[in-house]
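The chain below stands alone and is given as structure tokens, in the form predicted on its own.
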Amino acid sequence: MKNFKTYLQADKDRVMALMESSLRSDIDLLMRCNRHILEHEGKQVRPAVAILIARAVAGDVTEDTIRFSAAAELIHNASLLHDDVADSSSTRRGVATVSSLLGPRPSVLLGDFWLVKGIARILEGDKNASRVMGLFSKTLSDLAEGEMLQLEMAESGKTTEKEYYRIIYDKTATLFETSALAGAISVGATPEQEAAASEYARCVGIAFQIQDDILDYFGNEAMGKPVGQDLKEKKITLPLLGAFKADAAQEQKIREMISNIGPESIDYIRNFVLEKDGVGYAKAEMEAYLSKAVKALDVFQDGKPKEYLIKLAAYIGNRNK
């Protein structure tokens, strides 16, 4: 992915510069919190999708592309700050969360600050700002509904594939989709190109979350993702749902175990998923979504942006953190 990073570097530098300028404040505590997050930024996948889609459509980006890409990342980080409070997360990307360092209140307030700065960047758009704001508004509603549905399902232990896919669309794929659409809109894409961008990003976003749920069965302590974290939070995800298909006789027993989850139960459920190849089931579903994502790109002309969109899909399917 070295060439991928090089190709995007100038555009992503512009996105980062806009984020940093957007977050300036004369409140020292706020700035220290901002620096803590910016110094441990992730791979900025959502801005990368927006930029690559814009380049696939028009060969270049506009100021709106940069604004909307920065907004997507600001809003993404705002949602993580809120999630860390909801999930009582002590680490993220292997680094202490603001919530664990300062408490839930500063994390919520910081999330609100990042959120409004993202909205401000959208409203500065030269063209179609109102339409793009509508897309991000829907995404914010999706994020809230997804979180609430996940909490409801964790409480009841009744998650099925229908609810699972609704949750991962609302919590993950919707922001991928809106980022891609915003990138397409920023360069005047045709309706056909917009539809392709939407389908690509929706499928990539779903695959991204399935892979994240697969990784929960293997863990990555260095990245703050211990084995069974989802199970500790009573989340029934696709690997377990796949294992149920292979051995329905165990389903009710395991659902009851999850309602009173403990270390021994986590080990039992993890072994059940691995023995029944629930991970294999989830991987097959993930790969099907990635294939759909790549197929959607047929609308775009061959070239570097399309090539890297394909490589990005492959990276998502193979990532280990």
Given for the second form:
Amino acid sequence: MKNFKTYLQADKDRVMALMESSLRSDIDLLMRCNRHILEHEGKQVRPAVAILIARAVAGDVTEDTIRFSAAAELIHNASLLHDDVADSSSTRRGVATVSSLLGPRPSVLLGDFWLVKGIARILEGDKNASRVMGLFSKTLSDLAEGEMLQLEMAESGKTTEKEYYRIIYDKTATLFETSALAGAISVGATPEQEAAASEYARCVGIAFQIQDDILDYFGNEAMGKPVGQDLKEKKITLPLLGAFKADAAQEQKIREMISNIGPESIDYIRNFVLEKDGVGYAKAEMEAYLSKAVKALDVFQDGKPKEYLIKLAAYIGNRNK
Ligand code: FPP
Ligand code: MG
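Having seen the form predicted on its own, could you give me the form predicted in complex with ligand FPP?
Let us now look at the entire complex, which starts with that chain.
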């Protein structure tokens, strides 16, 4: 991924500079929280997707590409600041969350601040600001609905694949899709190119979340991702749904265990998923989405951006953090 990083560096620096200037405030507590997040920025996959799509369409980026990419990353971080409160998470990206360091209130308020700064960047778009704002509004509504459905399902213990896929589209793939489409729009893509960008990013987003859910079962804690969190939160994800397919006889019992989850049942369920190769099932589904994503790129000319979009899809399937 070294060449990939080098290729994107100049564009990413512009995105980061715009994020930092957007977040400036004279409130000391707010700046302390900002610094904490900015110093532990994540993989910035959403801006990478928007930039690579813009480059695949037009060979270059515009000011709007940078604005929309910054908006995607600001909104993504805003959703995580809210999510860490909702999930009472003490760590993210291997470091303490704002919520655990300073409390849930600063985390929610900081999330609000990052969210509106993202919206402000979209509204500054030279062209198509209102269309792109409409796309991000739909995505924000998906995020909230996905989180609500996830809560409802955790309560009932009845998640099936249908609800699982709705949840992961809403909580993850929708923002990938909108980031890619905004990147395409920022350089005047054709409707065919727009559709390809959306399809690529939707599939990559779904694959990204499936891999996240696999890592929650058998990831490497040292890479900064706590393991076993989803079961603690009563979330039924694809590795377990895959194991149910292999052994339906145990399904009811395990669903009941999840409603009263404790450390022993977590070990039992992880063993069940291991024995029934639920991860193999989830990986196969993920690979199918990644192949679909790569196929969608056929409409773009061969060249570096397309090559890196393909590499990005492969990286998502192999990532360990
Ligand atoms: C992480 O999932 C959570 C999300 C990707 C979306 C969170 C969305 C909201 C809280 C809706 C409100 C958002 C805004 C901007 C108003 P996870 O908990 O499964 O993964 P994790 O391990 O990264 O926490
Ligand atoms: Mg969470």
